[in-house]
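The chain that follows stands alone, in the form predicted alone, written as structure tokens.
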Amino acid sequence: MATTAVDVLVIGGGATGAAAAYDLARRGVRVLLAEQRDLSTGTSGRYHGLLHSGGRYAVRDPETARECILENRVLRRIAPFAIEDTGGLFVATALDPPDFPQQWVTGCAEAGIPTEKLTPGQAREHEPTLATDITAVYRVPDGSCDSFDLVHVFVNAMRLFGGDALIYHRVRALLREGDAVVGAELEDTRTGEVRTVHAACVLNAAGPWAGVVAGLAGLDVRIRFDRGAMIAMNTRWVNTVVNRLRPAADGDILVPVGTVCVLGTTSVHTDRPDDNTIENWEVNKILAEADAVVPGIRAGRALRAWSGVRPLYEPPEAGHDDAVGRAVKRTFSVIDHVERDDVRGLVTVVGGKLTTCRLMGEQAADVVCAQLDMDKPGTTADEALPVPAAPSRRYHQLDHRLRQLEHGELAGELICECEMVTRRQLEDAIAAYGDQPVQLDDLRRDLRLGMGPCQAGFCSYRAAGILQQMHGTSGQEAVRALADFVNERFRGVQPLLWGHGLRQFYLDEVIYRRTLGLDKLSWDADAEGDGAGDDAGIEGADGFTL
């Protein structure tokens, strides 16, 4: 059993855990981050891509609104590479409450959110696809944010300051001595190896699993799980974030993210932290509500639907024990278990928004440092993240990948045409994992491999071949890796299969099932006696395995 000693063990490789680990490393703390899967595979990687101005919460949740606008400005300053400065519009239609716009403007002013009133005509000059019956429009400083890029840079920056991260390491036990947590046992989910980590403090930033992690120390942190569904359309129907100007409800956000447009979201109470199901009514609701703002969008081509679980939390003293969904505030809490439970060595951070991840990490790090008797303030709000950036651009630009392909150091043979991923980029990303196993789905998060309109119809088997060559894996392992990736890409398409999307799905199915015979290859691998094909078939649109 391997043994490691650090000052702080951070559990959770989402945006909050990564931001906290970076903050602690900058303060000179020896920090190790552990994530049970890949970085950003939980809530941080399953959101709509919105960099909040706070306008969405200006009336109902002013505390969160203030946090969002402040951190919106901070992230623009320290992480422009992950942000597209799309701007945002709040749009009221004839279907929305006529008295709400004035309430909203007042709430924005009180939260410090700048607003600019536009006429419907001015708004349509900027976004021609907007409906003709809109009654009020305001401009706000919304944007879109790539959570995969942001989290990876937080972790890479943490490593520059002496920290480290372990992915695919699940916490199977917290080590407790009397009234103190002194570390954890981690299991490598790929090899089964167990590692003991001794730490002066454990920071629980596990998102929806925060209650489970706290329970390993015998403590009760009650998380309310709220599932939200989203849909990706295959083109940018709008180039500006568009919000419905009404009390927050299902289906009132359109976010241009990269080459697609994300529609969302719903709010459904669930009892599971890993509930990523999508119900047909959610898809119909999202499309119908989006169509009221951008007519015709419901007849457009939808690529896929997905969902994520929001970890909502309100302290017991708030007195809202029965609150669920949108009734629960979207602010965050840092729980010092010394004060709450008389247990040293454990801090929990939960709730919040991706936009406020840096602030959450900073305040959690403050409590951790207090437990360590360390008096050194955080500086992450003032220092830009250490990443190379071309001086000619500040924010992310949509055509950046094309310029890099044509003129940059990563130019070369195209592997994924939709997202312009080259062989050089893919090989560099695989090499970054060293000797550790790497999944094609990990490379998707790193490079957007397979996330374009064809949904991996042409790039995945190319990438699988390159991965096999570089790692020297067997043919059976390569087949299983490819099948696992195809399963993940096919997930979430069932409620969306019509028109061009259905035709694309059948094309992908023909490629994988008939041309490549992937399901047959998986069956043959199982027949050879190692069990590799047990769950390696291609999962069809209706949930069965081909």
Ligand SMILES: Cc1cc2nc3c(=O)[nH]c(=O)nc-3n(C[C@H](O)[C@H](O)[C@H](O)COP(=O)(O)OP(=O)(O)OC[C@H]3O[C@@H](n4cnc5c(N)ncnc54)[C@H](O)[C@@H]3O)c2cc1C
Contents of the next structure:
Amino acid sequence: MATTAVDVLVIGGGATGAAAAYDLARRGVRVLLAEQRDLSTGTSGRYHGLLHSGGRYAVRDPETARECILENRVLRRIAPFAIEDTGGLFVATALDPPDFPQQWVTGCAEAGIPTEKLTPGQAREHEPTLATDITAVYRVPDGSCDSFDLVHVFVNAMRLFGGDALIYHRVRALLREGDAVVGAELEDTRTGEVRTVHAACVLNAAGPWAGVVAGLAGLDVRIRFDRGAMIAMNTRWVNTVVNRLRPAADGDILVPVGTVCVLGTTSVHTDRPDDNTIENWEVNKILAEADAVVPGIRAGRALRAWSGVRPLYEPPEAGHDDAVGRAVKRTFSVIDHVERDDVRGLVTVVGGKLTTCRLMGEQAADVVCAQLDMDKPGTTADEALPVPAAPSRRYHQLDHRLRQLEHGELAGELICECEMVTRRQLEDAIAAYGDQPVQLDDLRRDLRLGMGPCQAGFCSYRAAGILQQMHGTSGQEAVRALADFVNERFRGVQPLLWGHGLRQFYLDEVIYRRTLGLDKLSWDADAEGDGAGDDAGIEGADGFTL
Ligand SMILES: Cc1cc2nc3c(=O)[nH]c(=O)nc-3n(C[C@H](O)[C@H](O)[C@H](O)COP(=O)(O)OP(=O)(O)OC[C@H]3O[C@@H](n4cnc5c(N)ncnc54)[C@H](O)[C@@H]3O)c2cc1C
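Structure of the form predicted in complex with the ligand, please, following the form predicted alone?
Below is the entire complex, every chain and molecule, led by the chain shown above.
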């Protein structure tokens, strides 16, 4: 069994773990980050895309509002490549409580959030799709943020400072010696290989799984899980973030993110950190609420729905123990297990927002450094992150790639027509993984492959073929990778089967089930990699569920 020794092991490759690992590496700490899947595949990859101004929390949760506006400014400064400065509007309708805007303006002023009152006419000049019966509008400095880009850049920057990251490595055990956590056992989820990591301190940044990870050390960190659903519409509909100006409720926000407009979200209690269910009422509610501020949007083409789980933590001593859903504050907690449990070598960071991930990372790193007897302050707010080298890793709108295509800057034939991904881009992205295994879903996050209107209907079999040629994987593996990818794309389409989306789904069914016969294929794990013919293990009919 391989053994490694580092100063700090960070568990979790979401925004918080990535920001904390980067912070620690800048302080000169030898850090290793372990993520059980790919980077940004937990809540950070299943979020709404809003760089909060803090306006959302100005009345009920002033602490979070203040954190958001401060970190909004910091992230714009250090990670401009991941952010689109869309600006934001808070819009009241006749259906909303008439006394709320005044409370909200006061809350924003107290939290330091700048607001500018517009007339409904001025707002509609700026955003022509807004309803004609809006009663009050304010402008705030919201934005949208690509979490895949942000997290990758935190991790790449951490590497420049000497740190390392292992993706597809699950922490399956924490090593305890008496009253101290001294490391962890990591399992490579692709090969099953196990390695031991000795660490002077372990930082638990496992998001909704933070309670499970703390449990590996025999500690009890109770987290409430709050699920929220979102829907991506196929065009931007608005170019500014539009928030409903009322006490926070379901379906309040529209966020233009890259090529799409994301509507959301809901707040549903769940008892599972990985609950990605989307219920029909959530879809109906989100579309109806969005339609009240942008009439007609519910009849537009919805591309995909997904949901994520908010880990809500309030220490029992905070006195809000029976709060649920939106009543629980969105600020974060850093738990020093020396103080709380008399256990050294473990720190947990949980809660918060993606907007506040850098601050969470910094404060968690402060507590880790205190445990290491290090007295070096965090400096992540001071210096811009390195701009991603590969243009594909930069936040883009569709017209960016359209312009590049027209000017001959994007070479190679189109593989994904919806998101304009060319063969060259795909090949470069695959090559960037070197010898590491790469999955179609990784390429989706890198390039937006398969995220457009056909939801991978046309591009995925082409991409699977190119990937197989370049990596020399067996036909069996390629078929399985294709089925996994297509299944996952279609899972997000299934709650939205009407109109164009339904027609597209039938077409995809013809391609994948009736033409390629993916539903007729399954695989026998024992037959994999035995060299007895690529397709030796493919038989039966349970690999593809479209
Ligand atoms: C519906 C919804 C909408 C949201 N919208 C917004 C928004 O618009 N703006 C905003 O600022 N915030 C938003 N948030 C909040 C934001 O998404 C989260 O605060 C943030 O993504 C949390 O990041 P994290 O790194 O703490 O957790 P995660 O991103 O969940 O990362 C934790 C990681 O730990 C890994 N992990 C778990 N167990 C192990 C293990 N044993 N071994 C190795 N790895 C492990 C997981 O795979 C995961 O990748 C939203 C949240 C939800 C649920």
